[in-house]
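One chain comes next, on its own, written as structure tokens: the form predicted alone.
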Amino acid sequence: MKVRTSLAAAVLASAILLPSAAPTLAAPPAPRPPGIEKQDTLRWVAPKDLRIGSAVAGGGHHETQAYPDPFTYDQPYRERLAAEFNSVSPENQLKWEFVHPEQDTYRFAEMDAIVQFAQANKQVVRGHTLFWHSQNPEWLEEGDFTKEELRAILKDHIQTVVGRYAGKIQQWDVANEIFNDNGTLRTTDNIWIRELGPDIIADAFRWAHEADPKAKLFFNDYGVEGLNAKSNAYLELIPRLQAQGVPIDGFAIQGHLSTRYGFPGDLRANLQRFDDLGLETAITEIDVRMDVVAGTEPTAAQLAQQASYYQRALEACVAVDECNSFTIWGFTDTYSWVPVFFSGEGEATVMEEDFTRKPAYYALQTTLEQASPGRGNR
């Protein structure tokens, strides 16, 4: 375990990005014995119309680590995930893999749980996803369907999906990762679209609302943070189907950033275009990687790199009147998908394995207490 509270101080007193009419932060407060003050968490500063959460880390590359898995049996973090957040997401436990592992079988104990785990502790879910190209079965991938055998899979889980869960998840990411990067739809890797066209996005929404007409549907992806080809292309879609009367509420921003890359400055002109079509926005699974070496430490410069990254975004969110949502991709390193899926970046969470909190947590925090000059039990 790393433990670096005093340069986490020496970074937020000296390099967090802050509105200039903003009071200079104090340094964090020396480590708190065990137990976790209600007052001193980000749900507790968050705004009252903005959900703050964090995805709940499980199935995907977890089944393939070394430890068991996080939200089952690591009290410590399932006590930090309470504490901290009034929203959350399943990592991987709703996806397609997952969730469906057999045409016939699906596996929701471990969503059950984690819903179950919300109502107790007064949190809403984000319900992600149910169309995407990625991390789909064998059986669905490598089968031998006809194209209305296929619709018919597809109604078949979006509406047992989102009908057992209906009243209980707040948002869908309906349609997750659709077009490429330079903004045409994916019709060679998502084979929903492959298979049955354009219009089937359509239906998908049409069948979530069926099955709970009171969550909120998004379109969800990366590498739509700024004014670009990939978002233009949501900014006409969405217009588009709206006026064939698809039920479509929301777009969502991933945000998965990288340090080495500068931050998308766009950010909040992007979500307020989306905003003046009448749409709520998110930010879904924001973290920010950095380039660590494996047995070394981020230094001060990028922890405090790290930290305006987050700062900003998150303050893009607050500018913007129905950016209702802001969920971090895992709050500590300990399970953060990153390091497994990008050779030679990693930290890119707001805690360290220990739980001990970075410059980009202390960033995070004093961002909604100013946004929430009237703070209150959440």
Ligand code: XIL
Given for the second form:
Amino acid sequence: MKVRTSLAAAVLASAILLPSAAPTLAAPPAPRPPGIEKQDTLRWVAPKDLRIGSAVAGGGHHETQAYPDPFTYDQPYRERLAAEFNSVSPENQLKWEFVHPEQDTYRFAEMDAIVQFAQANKQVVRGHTLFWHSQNPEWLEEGDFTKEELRAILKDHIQTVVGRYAGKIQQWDVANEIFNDNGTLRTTDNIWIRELGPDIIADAFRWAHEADPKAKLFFNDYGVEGLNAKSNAYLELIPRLQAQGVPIDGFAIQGHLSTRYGFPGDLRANLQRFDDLGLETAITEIDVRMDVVAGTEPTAAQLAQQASYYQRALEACVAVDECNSFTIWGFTDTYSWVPVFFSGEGEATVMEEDFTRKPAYYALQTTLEQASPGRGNR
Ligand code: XIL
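Give me the form predicted in complex with this ligand now, not the form predicted alone.
After this comes the whole thing, all chains and molecules, with the earlier chain placed first.
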């Protein structure tokens, strides 16, 4: 029988019963949203070998919006995040500029809260990201460091951040967006590659692995849905590094799609060729934006096209053995990054601002239901 106790009583009890353990103020699970049965959620119908996830809104563009921190203050949002998903990804809360704002300062409170929430709600966590050209703090990008100092800074950051969450993060996007669209390395805008050379990529993976040997370590990028120069570059790089003993587990495709362009019909073939190398694969940030005209609603045809893109992306992942994680980059338009970053486009997520489910939501639900039997992680 479950007994509800007050927080004070729980702390007292743990102090009495477990005198040597640090008091754990485990967050209670979030209540289910009113009117939503647990069977009527994405995580309930997801097959047990596939995690269904969402980004957790906070940091980044949210900081310049009129609303307070979504994850902290929006209770109906939290309830849906808990109810619908069995994986969560911090949208910005682990990026360098957020988590390491000054050279001697780490800001972990927000990520700690996400990890607690995930544990209370039986969700896994994807870590994002350790090695990137974007959203780095000024002290780092504008700093005057020697090569040795920069190397030490990166190593220390990776060991500190990965180490703090060791055992609590299932997959890490260790390196994000290291290639240009033409398949060449980002040797100018990525500070690490520019200053330390391409070998530093392998070190980043090694350090992450040392700090959490159980976490699965990924490359992650956009524009790699299909068979193209950029995805070819990963297909060449990953086995080459693995042959040198570099601990790499997977290749992840962000999946920021737009109805302005055709659906990347070669997504499945692309996932499959990484799967054939023995790698795990994942879709980590999918959203499907569309043209919006201010003051008007999307048309039924636009919503149907969007639903079909979400569905085909999920079907591609479901069809590939080790594609084991499918994450949408936010689930409500209220907090989507799209209108802030793509002028004239929006409506990119699966729920409207009041959490009304769009056709895209139902397309995901149906596709999960029809995926190979064997449920779990509910
Ligand atoms: C975006 C966030 O959604 C925004 O809040 C932030 O202001 C900018 O970054 N590729 C990535 C993500 O790997 O980290 C980006 O997230 C979207 C593109």
